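One chain comes next, on its own, written as structure tokens: the form predicted on its own.
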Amino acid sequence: MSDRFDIAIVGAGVVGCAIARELSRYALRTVLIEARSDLGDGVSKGNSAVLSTGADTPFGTLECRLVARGHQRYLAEAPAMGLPVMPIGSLTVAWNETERERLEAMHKETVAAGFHSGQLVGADEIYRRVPHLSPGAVSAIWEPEEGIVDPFSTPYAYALDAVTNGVEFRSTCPVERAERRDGAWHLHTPKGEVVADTVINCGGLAGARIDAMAGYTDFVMRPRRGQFIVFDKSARPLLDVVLKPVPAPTYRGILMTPTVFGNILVGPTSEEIEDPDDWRVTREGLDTLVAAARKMLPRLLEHEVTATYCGIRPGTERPEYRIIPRPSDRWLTVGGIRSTGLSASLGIAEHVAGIVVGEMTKGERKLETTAVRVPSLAAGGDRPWLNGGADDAAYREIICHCEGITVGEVRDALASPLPPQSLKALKRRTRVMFGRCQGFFCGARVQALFDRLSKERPQ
């Protein structure tokens, strides 16, 4: 048996989930399908979680426009969904006269492109904001409108909003074959055939391969791996801004940033790889990150490392977004969305919906939609056991002491309309096992609770 939809979105990363949310505002039958067991489990799970203004993207490009629009929309819409936004600002620091000249040229170009919030500052202002920075900084661009967000809850909030407003979600549903017949696309998956009038390919690292199934070969994947180190929360007082180097022409460099969870993050590296599934953290990569920390913020190395991880960017042979509409075939590709995908997600969604609804299908905009709100996982956030949940014993029972996560929060995550399908997904939904011990103390108990509550959940 096959199901018929107006639109099928392939790929439930942050961009695919944002597009699903945008299309849920229309009277269209839409399905979001994901190859993995949970949403946000590919490219979207490994990034720096910095909300960019677009001022550090190539000016005049689609990417620049969509990042700027995404930043604007995220600030306006994320708080109502429970997503934390911390506008802590960023400093792009020059360490010598050559870098100072490049920085000044960057600032002139930025202002000419319409980004007026950034300011050139000298050493006194730099060290006022980052007292523990290594000596020798000469100038910087201070960008007060950049901030940090929750990279894990964002795609979840988008998807929950989409499902609440009528989009169907199917996980563990990789597209194995695509063919167009009888005026529709037939997507073959292990769970059966999905038939859709229009397809939006947000397949990330698999994007070119999925396009090829439909007969399109517009780009080639050139994946890039970026490795990160997460330092313990004891290091958080050392840094209260996003700290960036002056970027090279093809690489933005290694940044240092606080996280909304109370840690400090160093990364990413930038490595071309052949295998898009090579998620290894390497000795060479860690040495590069440690050297960057030693150069810019040496006291960071006095603190413990909580975790290391890597992300893989779905780059292509051209350094630009590959948003390719094919109105006559009713297939739209959203490819090449690299490190700016989180910041641009709502801008991309708006852009894509404008193409699809305007050129590929017809759908009336809904007069009303249902709002959703996800729990804030930010350090010091409005947690349920602080917000009227004290009468529920499950909110008084800590299961993860490193992060202060209660049994009630795990229970709530597993009772969601989009429950996590794996222990890793549960970690991203609650931050359980994300702390200093990385689950050494609580892992067995969390697994047992996950198994029990998953079985009790109505199927």
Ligand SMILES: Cc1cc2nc3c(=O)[nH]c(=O)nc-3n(C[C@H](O)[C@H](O)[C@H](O)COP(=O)(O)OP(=O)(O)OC[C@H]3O[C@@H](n4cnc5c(N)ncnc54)[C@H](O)[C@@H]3O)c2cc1C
Given for the second form:
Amino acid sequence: MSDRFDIAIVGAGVVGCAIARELSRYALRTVLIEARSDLGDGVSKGNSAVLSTGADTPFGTLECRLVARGHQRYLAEAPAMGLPVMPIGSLTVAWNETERERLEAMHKETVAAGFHSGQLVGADEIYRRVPHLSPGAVSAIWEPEEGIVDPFSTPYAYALDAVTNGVEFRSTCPVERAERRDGAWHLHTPKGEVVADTVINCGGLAGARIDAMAGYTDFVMRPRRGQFIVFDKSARPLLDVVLKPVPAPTYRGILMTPTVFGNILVGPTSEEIEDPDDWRVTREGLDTLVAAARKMLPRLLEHEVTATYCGIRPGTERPEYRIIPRPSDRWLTVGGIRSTGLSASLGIAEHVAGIVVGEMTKGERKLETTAVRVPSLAAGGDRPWLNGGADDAAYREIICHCEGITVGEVRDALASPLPPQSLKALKRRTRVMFGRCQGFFCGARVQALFDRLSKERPQ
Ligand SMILES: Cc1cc2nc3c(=O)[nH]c(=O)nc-3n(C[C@H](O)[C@H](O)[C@H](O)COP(=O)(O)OP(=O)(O)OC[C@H]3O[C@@H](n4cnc5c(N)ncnc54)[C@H](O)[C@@H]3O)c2cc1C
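What does the same protein look like in the form predicted in complex with the named molecule, given that the last one was the form predicted on its own?
Once more the chain from above appears, this time first in line as the rest of the complex follows.
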């Protein structure tokens, strides 16, 4: 198989998928290539799912600008794609006089940088918003514009939009070698060669390795693991804001936050690791998280733990994003998107499209595009049986009782133009097996249904 494209995007994480969606607005032949069987299965599957405003990123940097723009665009565009956004706000809490001084300085710097929504608040307001917080909080920054989002459906919605509007998606297609000849990049994969005039490397943790295939060695990866504990939905009434400590210069600290699915999340830790594939949750990491919960919100520990997981930040030797255009070579690196890529995704996509379409290739903006909508997986979201689907027997048969997911929703996920290729991917598309029992009761039935529907699907 050998095809020629205008643009090849390598890596279908939230960043690559957002860029694919953005470029689908242009009359360009674009392919999105992913090593794994599903999109969003790398760094993008394990984060805190907080939609940052940019006010907690280093001011004056590209990251700060792109997070702020991404936040603005996400609020404007996500609802039409069916993506839930819950603008619950955040409290960054100071526990002593030193932290209070640091917080006041942070607030001044934030306002000077043009972020005006945050307010300094005292103990009364803190405890009004979080009555179960441990005693001793002295002041906080209340940021009403920060929110929480669905980290799994976001790359899916972007990719579905991209594919619906003409982008080709190739999964299980790792790029193993890249060479420039005859005025084009030849990307070698086990499924054949992909030829493209321009390459955008969105390889996440493999970013430096993919750059090296083309002869570029501008940065080295310094992966940083972050572990999390997911508490049961019974804990949700304890917290209705994102709760943060005063950040250290290089680490934002362990936060506590509701998820859009109705759980409470505690994390992440921050650990330098050698192996970018070391997705282990460790005893030490969990002890750190439990200690943080005990210090700030001890009643959380009265609730069951639903799951633990970890994410790995694709950090580099420098703190900033490594977005490196090489217009004459037609290679653009979008690397080092460490801690804010979900929030910044639509900002990064716009920025990258500006570079690619302006400096690397020519593409007319399309006059019309087709809108897409993904199912809402948020707690209290608009489910099919609430929405005129009650006549469909498959929407009346629950397969995952913890999350209340029906056979019909699994069937719909598998009928998507981008169907899940594994049980793990199906979980991210539907939330099946993501609940309290983690698939203990429903796992075998879900697997059988997945296998049957996958076989029946036209290839
Ligand atoms: C602990 C933690 C907490 C976070 N919290 C937040 C948060 O609250 N808010 C926020 O905005 N951001 C947060 N982030 C950051 C966010 O998750 C990342 O910035 C974002 O997911 C990075 O996406 P990506 O597309 O660059 O990388 P990835 O999602 O890793 O995508 C890269 C893709 O490239 C593929 N790939 C690799 N090699 C190849 C190859 N050779 N050929 C083809 N494909 C290849 C991979 O399989 C992968 O799918 C957090 C991150 C972590 C780790």
